[in-house]
Structures are given as structure tokens and as C-alpha cells.
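A single chain, nothing else alongside it, follows as C-alpha cells in the form predicted alone.
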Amino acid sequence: MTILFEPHRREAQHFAVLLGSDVHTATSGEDLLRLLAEYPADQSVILGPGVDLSVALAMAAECRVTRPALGIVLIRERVDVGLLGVALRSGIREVVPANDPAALLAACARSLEVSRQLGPAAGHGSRRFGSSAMDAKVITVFAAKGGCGKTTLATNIAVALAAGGAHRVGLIDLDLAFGDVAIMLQLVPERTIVDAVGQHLDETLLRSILTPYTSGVDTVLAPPGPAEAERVTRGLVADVLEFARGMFEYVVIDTPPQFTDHVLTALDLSHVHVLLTTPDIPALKNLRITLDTFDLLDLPKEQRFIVLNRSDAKVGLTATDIERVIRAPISAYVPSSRDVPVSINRGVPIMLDNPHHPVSTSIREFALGWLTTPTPPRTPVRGLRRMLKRGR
């Protein structure tokens, strides 16, 4: 069932007719609260164009904690990138123009499908933020060559794991000098990781430097410039990751294309290493060197997953050729699409912009198929990693 909230009765009647018979209509805030209480199993709320934006955002922010499986669809007279960014960060699942009935019906169908997929898992989202019962799986996304799509993959994995708010995901930008998570998600951070420098880090302080994005996803953003990045120590990164493990169910780390102290720390504290490459010889060469380096660092092979981005590019290399070059199996294939840079320019991950797109489907299947298994124990530091830490 669906709840429609629209203060103007004529508009409410118009959208109710469009949506069909399975709709409860509210024309006041009191009616809406009554229906939400009366029908706790309803999976969708549609907010009409007559609902004040501040009310819609406040409701979405509340529901992302109290009813994470509830999908909120917002109808507006005019939809632009700024509105999309604000709405998605508050937890609204879809935003559609008022004059496009087909888009509204499609958005409602997508939202209901997400809610159905959450099913009993939605109970995870009701755990209080910061609960000590959480012990996050830490996932580091790494590529030794820039331009492979690492930040795009990391942000979309975070959105996929959050599943519309069913799980709490922390997305941490460890590309401290040139991080792109903020600009890719069109976030304007009030605080970043550098605001924790020189302070005693605890859960309260870590919460204060989080920038929320969408339902279930909060971010720790990189400093605004390289000079400030130099103030972030390896010890602070380790503390941030350790506290984040108690606050989220998954922690996804975006990294620079170098083995910096911060990256080594993240790799050591991670349960899973997602290694990204593209089907070109320089990227494959760098991946092969990365795998050799991981062996020297004693990072377990069973914790590595290789993702081939732009996998359908016609460049004369087959999957068999690539696996022979890197001497390792490929876990996921992500196709190329011009829709990916379009979604980046809009500041909305393709996983949210178009959940059924082939790129979204491939990343979701990888995330849910490979990254949601029970958390393996972390391997203690040894070998070259210990020597590197001592030398540094």
C-alpha cells in the first residue's frame, strides 16, 4: 500500500487517480501521522508538490532512522540538480516532475521494489547510530592507476550496501590530497577528517565530522586542499577506522592510486580489498604489480576481489587474456556507459539515478554477492608490513 500526502485536495485527487486504488490519501500533517501509525507495513509515501520542501526533508531524515524500508517519493513542479542533491541526502528515494505521470509510476515501482528487497533485513536499519553492537566489515577500494573509476565504484558500492537505508554505511575518502568523493556527491562539507587532527578521537567527535549523503550513507570527507592533508597522521586514520567499525555495518574506503602510509593502514585494517582495473595494458600492468605488492605485504589472497571496469570495451583483450596477464580471477565485470559520467556530473551515483541500469546491476550484484558475507578475521600485521611501519 501507498500513502499520498498532498495538502491541496484537487491535486491529491489527481495523483490518487493516477496511482490507482491502493492509495491512502492525506491532506494534512495530522492525517499523514495517523496513516503512518495505522499502516506500519506500508512501504511507500508520496509527497505531492504542495508539500513544503522543508517538511519533506525533515520527514525523510526522520524516517531514514525510524523506518528505513519506507520509500519516499517527492513530486515537484521543477526538478534540478540542486534539489536532487538535497533530497537524496535527506533520505528521499526518488524525485519526479509533477507533469510526468510515467516518471512518477516508474519511480514508485522502483521504490517499492527496493522496499521489497529489504524485507526482514530492514530491521538492521533500526539499530541506533553508534551502537557498540555493530562491527563493520571494512572494504578498501584501490587502483594503482588513476582514471580507472575508483571513486565511482566506491560511492556506488556504498549506496548498494546501504540498500535504501537498511544498513548503515560509512564512506571514507582517504585520497587526502585530491579526494573526489565530496565533489562527486555534490557535498559541501562543514567539517572533514582534518578537523579531528590534534584532538582525542572518540565516537562523538567522529560523528561531528560526518557529512550525511543519502539514506544509510554517511561520509568522512577529505580536506579541501593538499596542505591540510599533510596534517592527517597514520594514527588518526587508524583511530577513525576503528571507531567507524563500531558505528556502521560497512565501511567503504576510497583511496589514492599510491601506497601511502594512510593506504597501508587502511589495507591492514580492512577485511576486503576491492582492486579495480580497466582493459588496457598500463592498468593491467599496475594491477599485476599491486598483486605482487600485496603478496609482499602478506595481505591474504582470499580477501581480494578484482573488478574489471569498462569490461565491454572493444580493445582486443578478452577476459581470458586479462586473467592470464594478471594471473588472478576477475570477480565482477562493469560495462561502459556514457550514463556514468552523466550521473557523475549530476552529483548522483548511477545506483540512485538509475537503479536498473546495467552498470548499477553489475555493481549491486558484486556488492551483495561478494561483500556481504560474514566478516572474516583480520590478519595480524607481519612480514614486510611490519618492516615498512618500523621504517616509516
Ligand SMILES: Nc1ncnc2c1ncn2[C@@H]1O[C@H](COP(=O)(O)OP(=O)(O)OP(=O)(O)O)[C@@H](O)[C@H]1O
The other form holds:
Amino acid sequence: MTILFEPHRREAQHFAVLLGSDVHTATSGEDLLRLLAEYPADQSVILGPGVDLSVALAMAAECRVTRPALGIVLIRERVDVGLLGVALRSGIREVVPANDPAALLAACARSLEVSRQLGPAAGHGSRRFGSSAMDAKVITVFAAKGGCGKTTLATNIAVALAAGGAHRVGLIDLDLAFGDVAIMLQLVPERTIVDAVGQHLDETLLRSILTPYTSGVDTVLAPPGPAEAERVTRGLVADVLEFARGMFEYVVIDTPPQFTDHVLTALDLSHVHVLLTTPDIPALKNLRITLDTFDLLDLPKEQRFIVLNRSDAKVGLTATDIERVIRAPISAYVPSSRDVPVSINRGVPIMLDNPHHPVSTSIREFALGWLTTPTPPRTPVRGLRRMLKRGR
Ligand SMILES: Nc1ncnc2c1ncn2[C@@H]1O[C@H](COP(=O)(O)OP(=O)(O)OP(=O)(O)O)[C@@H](O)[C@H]1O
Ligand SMILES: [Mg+2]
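Switch over from the form predicted alone to the form predicted together with this ligand, please.
Below is the entire complex, every chain and molecule, led by the chain shown above.
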């Protein structure tokens, strides 16, 4: 069943007819609250064009915590990128134009499908933060060469794994000095990891430094500049990751292009290492050195996945050539497209902007195919621990 909220009766009637028979209609806030309480199993709320945007955003922000399975679809007279950004950040699943009934029906069907995947228990808030049943799979995205596409991949993997709110994903920017997650997602870093420096970290403190993004994705942002970044200790990073594991189903970590102590800590605490390269000799050489370093550090081979970004670049190297150079198999091929920087400049990951784009499809197939398998036990990484103990 679906709840439709539209204060103008004629509009309410119009959309109720369009949505079919399984609709409870509310024309006031009180009606809406009553219906939500009366029908806790309802999985979809449609907010009509007459609902004030601030009310819609506040409601979505509240529901993402109290009823995460509830999908909110917002109807607006005009839809633009700015509106999409704020709506998705507040937890609204879909925004559709008022004059496009087909888009509305398709959005409702998609939203119900996501809610269905969450199962009935989720409708009662069982996936709230702090339900210590969570034991996140921790995924670090790394490349020793800058500009390979780490942040692009990490942000899009996070959105893909969240599947519109079906799963809780924590995206952590460990590129502490020059982090780009905030800018790529158009987030204002009001609270960052630095706000936890010198304090006893617990779940409440970690929750207070999260910046929510879209449905299912919350971020821990890097500080605004390198000076603040220096205050973040390796111990704080370890604590953030340990607490995040209890709060999310997936933790995705973006990294700088160096083996910093923070990166080594993340690699040590991760279940999966996603190593990125592009099809050019410097990037491939750096990946080969990275793989050798991983071997030296005893980081298990079975936890590694290699992603070839810009895989279709015509540079005279075939996939076989590349696998021969790096002496390891490639798990995913992400094509090159000018739509990627365009989406970055708009501050919306291509996965949200255009879910059917070949770049989105390849990243989603990789994320859902390789990263959602059951969390393997984490084996202590002896070589890496020795290195960290020496305080390199
Ligand atoms: N598949 C792709 N097609 C086209 N452009 C891409 C693709 N992947 C990444 N880019 C572009 O490459 C640039 C670098 O990407 P990104 O910032 O994700 O790399 P990075 O590895 O995080 O860089 P840094 O090491 O500086 O943190 C961006 O401008 C992005 O738009
Ligand atoms: Mg980056």
C-alpha cells in the first residue's frame, strides 16, 4: 500500500486515480501522521507538488532513521539538479515531474522494489544506527598513482551498494589533506573527522561527525585543509573504522595516492582491497609496485580486486598485455566517458545521475558481483602490523 500526501484536494484526487486503488490519501499533516501510524507496513509515501519542500525534506530526514524501508517519492512541478541534490541528500528516493505520469509510476515501482528488498523487519526500524547486529564489510579503494579515479570509484561504489537506501553504507574520506569526497558530492564539511580529535570516540560521537548524503549513504568527510589533517592520528582512524563497522553494512574508504599510516591502518582493517589503475605505463608500474608491497605486508591476495578504469582508452595495450604486466587478473573494466567529469562538476555521482550509463553499469556490476559476498574473516596482517608498530 502507498500513502499519498497532497494538501490540494483536486490534485490529491488526480494523483490517487493515477496511482490506482491501493492508496491511502492524506490532505493534511495530521492525516499523514495518522496514516503512517495506522499502516506501519506501508512502504511508500508519495508527496504531491503542493507539499512544501521544507516539510518534505524534514520528513525524509526523519524517516531515513525511524523508518528506513519507507520510500519517499516527491512530485514537483519543476525538477532540476539543485532540487535533486537536496532531495537525495535528505533521503528522498525519487523526484519526478508532476506532468509525467509514466515517470511517477516507474519511480513508485522502483521504490517499492527497494523497500521489498529490505524486508518487513526493516519497516519497523530494525536497521537503525547502533543496532549492534551490523558487522560491516570494509572496502578500501587505493591506487599509488594520483588521479586514477579512486574518489570517483569509491563514491559510486558507495551509492551502488546502498541501492537507494536498501543498505546502510558509510563512506569515509581518508585522503585527509586533499579529500575530494565532499566536493564530489556537493557536501558542506561542517563536521569532519577532525572534530573527533582528542575525544573519546564512541558511536554517539561518530554519529555526530557523519554528514548524510543520499538514501543509505553517510559520509565521514576529510577536514578542509592539510593543517587540520595532521591532527588526525592513526589511532583515531582505527577507532572510526571499528565503530563504523557496527553502524553500517558496508564501509567504503577513499584514500590518498600514498601509503600513509592512515592508509596502512585502513588496509589492515579492511576485508577487501580495491586497487585501481588506468591503462598507461606509469599507473601500471605503480600498481605492480603496490602489489609487491601488499605481498611484503602479507596482505592476502584473495582480498584484492583490480579495477581497470578508462579501460577503453585506445592506448595500444590490451587487457592481456595489462594482466601480463601486473601479473594479476582484472576484476572489472570501467570505460572512459566525458559524462564522468560532467557528473562530478554537477556534484552528483554518475550512478545517481544516470544509473544506466555504461560507467554506472560496470561499477554496479563490480560492486554487487564482488563486494556483496559474505564478509570473510579478517586475518591478522602480520607484516603490516610489524611495520605499523615500528611507527614508520
Ligand atoms: N571512467 C572515467 N572516465 C572519464 N573520466 C574519469 C573516469 N574516472 C575518473 N575520471 C576523471 O579523472 C579525474 C580524477 O578522478 P578522481 O578524482 O576520482 O581520481 P583520484 O584517484 O581520486 O585522484 P587523487 O589521487 O587526486 O585523489 C576526474 O576529473 C574524473 O572526472
Ligand atoms: Mg581522490
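Superpose the two forms; the largest set of C-alphas matching within 1.5 Å is the rigid core. Residue numbers count along the first chain shown, from 1. Computed from a predicted model, the values in this text were never measured in an experiment.
After superposing the rigid core, the C-alpha of L35 moves by 2 Å or more between these two forms.
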